[in-house]
Structure formats: C-alpha cells, structure tokens
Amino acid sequence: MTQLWSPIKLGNLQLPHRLAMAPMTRSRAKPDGTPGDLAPEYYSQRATIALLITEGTQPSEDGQGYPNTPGIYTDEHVAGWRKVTDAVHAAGGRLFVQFMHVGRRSHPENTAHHRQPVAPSAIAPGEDMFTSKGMLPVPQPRALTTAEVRQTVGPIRRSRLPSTTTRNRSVRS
C-alpha cells in the first residue's frame, strides 16, 4: 500500500499517486456525439484521482455502437472535449481519452448515418443490443477490406485531440 500514494511518471506525465479511474461508458453525449453539458462537471468532480480515462469515445462515424456515446471526429466534439479537459485541468486532474471503435457491436439505429456496421470480418455477435427502438438483434457487419482497415485506423492516428498528445494519442496535460 505504500506505493499506491507515491508519485509516478507515466511517459511525460507526472502523477501525484497511482490511482486511475477506469473508463465507464456514460451514454450522456448529445445525439450528434458531442459531450453533453454535464460532462465537464462529471469528470472534474473526479479530478482528485491522479488519472481519469474517459468513456469510450468513437474516432469516426462508423465507430459508434451505442446511443449517446461521445465522438471526437468533428469540430463540435473537440469543442465539447475542450470544455471537459479545461474543467479537469482547473480541478488539478489529468485526462486520457479512450478511443472505442465498436466494430461489429453496433446497430444502424444507434448511428446518425444508419449504415451497416463494419468489422474485420462479417461475423455477427449473435446478441441483441439496446437501440433507440428497444432491444434489437445486432446485424451482421460488413467485412472491411485491407484498405478500409487502414482508412478506419487513419482517423485514430490523426485524431484532433483537445490537448497535447502522447505517442499513444491520449489526451494529457
């Protein structure tokens, strides 16, 4: 237990202790994927934890799987995350954004574009998931070509994060 409260350096980030908040999907974003108005308050209230890892955040339209989850691929999303980042920093915390491309765990009803989910292979999970129309079977995804996999990874590599980034593309301060 003595190490738990000891400072630690994580890459270029100096943390006051070794506690971190694991990502928890909140599903409180606006329908367009912009972090909701309560997001800055939610994360800043937890800023005394050395490191906050955000809820799963889709890096592209095709990465969304669940209703009202945040994105980070439009200017509005980035502006929403900037408010969160500023609030966390003002409270003395540090924040990493967790990218989450759900692949086959998606449903057209949960996305603005209503397209078939995409994944590395065309294998449906064989489960139901919550949608705006209630529980529905997850459809078979469309298998991505090798070129499309590169296109899918591209936005993650080039993400426009609302703060300085580390090599693994996490928001840091």
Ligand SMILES: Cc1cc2nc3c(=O)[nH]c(=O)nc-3n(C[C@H](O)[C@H](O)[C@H](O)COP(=O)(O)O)c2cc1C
Second form
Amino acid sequence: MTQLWSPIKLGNLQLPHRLAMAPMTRSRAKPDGTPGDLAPEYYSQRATIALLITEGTQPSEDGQGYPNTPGIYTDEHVAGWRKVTDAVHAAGGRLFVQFMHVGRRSHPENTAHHRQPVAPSAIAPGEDMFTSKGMLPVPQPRALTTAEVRQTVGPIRRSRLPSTTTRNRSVRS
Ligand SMILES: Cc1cc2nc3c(=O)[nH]c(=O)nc-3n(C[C@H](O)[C@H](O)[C@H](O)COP(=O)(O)O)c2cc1C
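Mind sharing the form predicted in complex with the ligand? What's above is the form predicted alone.
In what comes next, the whole complex appears, and the chain from above leads the way.
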C-alpha cells in the first residue's frame, strides 16, 4: 500500500496515483452503438480514479456480442465518445477506450444486423448468454476465412485503422 497513492508515468500519461477502473460492460449504448446520454455523466463521476478504462467497445459490427454495447467505428460513435472524453477531461480524469471484439460469444439477438456470429473456428461455446429475449444458447459461429481474419484485425491495429481512426485515436488521451 505504500506505493498506491504515489504518482506513476504510464506511456505519455502522468497519473497522480495508481488506482484504475477495470473495464465494465454497462449495456446502455443507443441501438446504433453510440454511447448513451448517461455515459459522460457515468465516466466523469469517476474521474478522480487515476485511469478509467471504458466498457468493452466493439471496433466493428461483428465485434458486438452483448446487448446495447458501444462501438467506435462510425462518426456518430466517435462524436459520442468525444462527449465522454470532454466530460472526463473537464473533471481532471484520463480515459482509455477498451476495444473488445467478442468473437463467438455473441448472439444475433444482441446485434443490430442479427447475423450469425463470427469466430476463428465454427465451434459453439456450449453456454447460454444474456440476450434481449432472456438467456439463450450461444449459437455456433461462422468460421472466418484467413482474409476475413485480417479484415477483422485491421480496424484494431493502429497502422490499419480506417478513415475514422485518426479521430478514434484522438479520443484516447
Ligand atoms: C458488470 C461487469 C462487466 C464487465 N465488463 C468487462 C468488459 O467490458 N471488458 C473486460 O475486459 N472485462 C470486463 N469485466 C471484468 C472486469 O473488468 C474485471 O476484470 C473483473 O471484474 C475481475 O476483477 P478483479 O480481478 O479485480 O476481481 C466486467 C466485470 C463486471 C463485473
């Protein structure tokens, strides 16, 4: 505990102490994946924690698996996150966005496109998961081709980010 309240440098961030908030899915985003109106309030209320890590945020449509999770792959998503970062920064905090592609832990009920989930292999996890229609078995995913794996990883890699990513990057602070 002697180090807990001492400052630490993390990359180019100077943190005032060593407490961080773990990523926690909130399922409060708008149906299109834009962070909801509560998000700036929720995160800025916690801004005295040295580093906030957001709820898992899908980097692409197929990356979603849980209901009402936020995305960061459209201009509307980025504008929604901008409101969050502005509120957190105004309260003196720092925030990282967690990119989360859920892979096979997804259900068509939980996505706007209702497509079969995608994963490296067509193997169902053999579990139930929470959906907008209650607990349902997680379906067998469609196996991605090698080219599709590259396309899936692409938006997550800084060097391959699509046009919105310059702005995505600036959302991080
Ligand atoms: C409600 C809830 C939502 C969570 N959502 C995420 C998430 O979106 N991304 C993630 O990496 N972990 C998620 N977790 C896991 C937590 O970040 C954390 O790793 C976990 O609670 C274990 O923390 P502990 O080791 O301090 O007990 C979630 C946990 C809870 C309780």
